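Heads up, the chain below is alone and in the form predicted on its own; it's given as structure tokens.
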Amino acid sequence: MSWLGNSSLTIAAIIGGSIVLALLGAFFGLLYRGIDRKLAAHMQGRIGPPIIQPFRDVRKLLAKESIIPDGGVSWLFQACPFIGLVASILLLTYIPVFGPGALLEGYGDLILILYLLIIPSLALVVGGFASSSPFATVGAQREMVIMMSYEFPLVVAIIAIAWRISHVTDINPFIFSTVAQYPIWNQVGPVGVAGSLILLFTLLVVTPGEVAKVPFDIAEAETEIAGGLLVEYSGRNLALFYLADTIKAFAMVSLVVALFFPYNLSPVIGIGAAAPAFVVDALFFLLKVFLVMFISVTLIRTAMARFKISQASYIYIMAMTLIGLVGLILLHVDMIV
């Protein structure tokens, strides 16, 4: 009777705080998403919507109703934005987020992540298909294209930093405490320093594939195939994966933050209560979240226009990936000058 009460104790908990992530990890994504579009206007000249616009444009879409398109698979257009917001949630209950570990720690790792991130990806080429619209069958099959292509040089990142790792303890170099535990900045010389800033420009270049923002948002192109993927989603349908992509980016920024910037800062100011450290740390965190969003995403898309699709798989699984195995090698330098 007593393992089934903390058994139904963790449950409770592991469904409480899923539910307190996905409430945070919504508001932050639209938050992030309100200001990325107000600072990417300002950097062109423009005024741009007020910061609470996407929030003002899911209240909408959920008050309006949810078109099904003649022809289209009926069940399956409406499930793809249901999964892709739920895997997208399960992403923030694996990755760190807000100082301490991840919900879920212990019952997955990073490899457990890279499959998650494909998920979201994948209900929108499902619905897309699903839609029978011409215009979503192109979108579906660029974003099969570019999902193949980022996830090259995307595992080549997340390999080559837990093997560096594994070095250094026999503990899982896949777990993100091992990450926290032992920063790859703090095992590395001049040269594994060098290799690892490498290593995280991958992942600033793959962050923006990723989300399926400008230049690697062919998939969706409203000035070419009239939105693409979502062309036929609307009202509620069309809201769940707008929730999906904000939380997802959310997601995808905070992986980067968890395997670069593990730090806390409460340690280093002296704060050693509880409450007041993990305030502290939380808003430590979100500033890191801030700031490689801003670098990995506003300033790329405001800075340059939209690849073509050949284009975009030639710099992913060319390019970037070359430039991961680059950073790589240079681990492997590091460890033996």
Given for the second form:
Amino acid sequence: MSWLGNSSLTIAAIIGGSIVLALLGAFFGLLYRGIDRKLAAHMQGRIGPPIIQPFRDVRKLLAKESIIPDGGVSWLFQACPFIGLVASILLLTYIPVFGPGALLEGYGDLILILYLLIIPSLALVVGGFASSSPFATVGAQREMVIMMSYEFPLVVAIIAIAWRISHVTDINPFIFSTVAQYPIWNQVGPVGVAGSLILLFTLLVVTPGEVAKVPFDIAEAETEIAGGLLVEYSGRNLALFYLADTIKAFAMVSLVVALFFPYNLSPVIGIGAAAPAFVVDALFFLLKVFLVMFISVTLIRTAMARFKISQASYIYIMAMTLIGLVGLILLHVDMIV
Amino acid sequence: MSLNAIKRALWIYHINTGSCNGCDIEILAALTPRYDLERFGMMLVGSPRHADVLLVTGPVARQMAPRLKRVYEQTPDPKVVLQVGSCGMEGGVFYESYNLVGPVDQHIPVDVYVPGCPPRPEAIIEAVAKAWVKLEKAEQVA
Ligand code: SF4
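Having seen the form predicted on its own, I'd like the form predicted in complex with its partner chain now, please.
Full complex below, order starting with the chain above.
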């Protein structure tokens, strides 16, 4: 299922593939950010920025001066944007994007993804603390709280799916190719479908927290703590965090797609040849990402106002975890009846 | 990298140096669906570190003078300063008040002035457009 075939996966192929993935990830991350801003503006009755606006923003930030605050830990302050960006790109190499399997398929599974998802947020937290601004410190503490909160429902949802799939096959259920081979919807009865829908809902609510969007953007709240974590970042460093943020959003939504909608279009409409099938699958994948992004990011952020940190943490730890567990129980009930 | 990139992606930081809030409300009005500043790629940001445009409203109160200078220094280059409202130019309704330390341009260099008490949102948007032109000119000289 891999792009390159595991046996021939050489160092050069890994490096080349990662660079291509990084460029594609940055391009589509920024593109989806632009679409998101445009749609949000339309929903508010505004015209909104052009879709290429995020590209302009990044280009502008690269042309600006990068200030390092006097009281900050200079090397840590400058290293964190790079760590965040690299970790976000790393996510893309393990998550299947554009139809075929992931670049490093077989080298890491869902458990690894769970850990990798933490690193960009952690880079933000460390960068915030290293900038020595009280606003950034408050933001960093809030980010840590929210990180610990959404981890629980996220894990519940992923484990529940893997656990259900482990009952239909002996292959490791945490590998994406297994998830793609046994899509959750095809394995379960009506009760299980209800359970899967609940788990999907859980993941859709975790996504805005994971990518720090309203109503869960308490750590970057511009109106109360002046940009929070990023308050001291400017110029190139801010551009790197901006890119890392868009790539992570793209990766996170791809993860939801890979878990719940691992279907490809080419077998359905009967395209056999490799090249056209790849194009069709890639376009279909982009459509799926757009739909998930639209529901879990654009729609939610336009419809809601920002939560307080205590509310956000309560929603994740109590409400979403319980909802996720109900989904897990329904999946179990489905096997008994 | 040239300044060309900045023209269509101006991020604005708003600092209030003792304004009566009239101008601040007009700036918010510029963000509403009727005027929609964002369609020109402009955005209100929460930190001077992210800003390209420093938007100053109000006369300079004595306590605000050192803060105004500090925020100006915190804004990364290249930057432009917009001064919105009559009271920051010559005092306006606060003329000769005991707690003012003079117009904004005695403390930081101002690029574009927007008179009015308060000015209309159209005037503020036009001022930002003039700031583009100014950055372009600076680019041609450089
Ligand atoms: S110019 Fe007029 S409306 Fe604006 S801050 Fe000054 S006094 Fe208020």
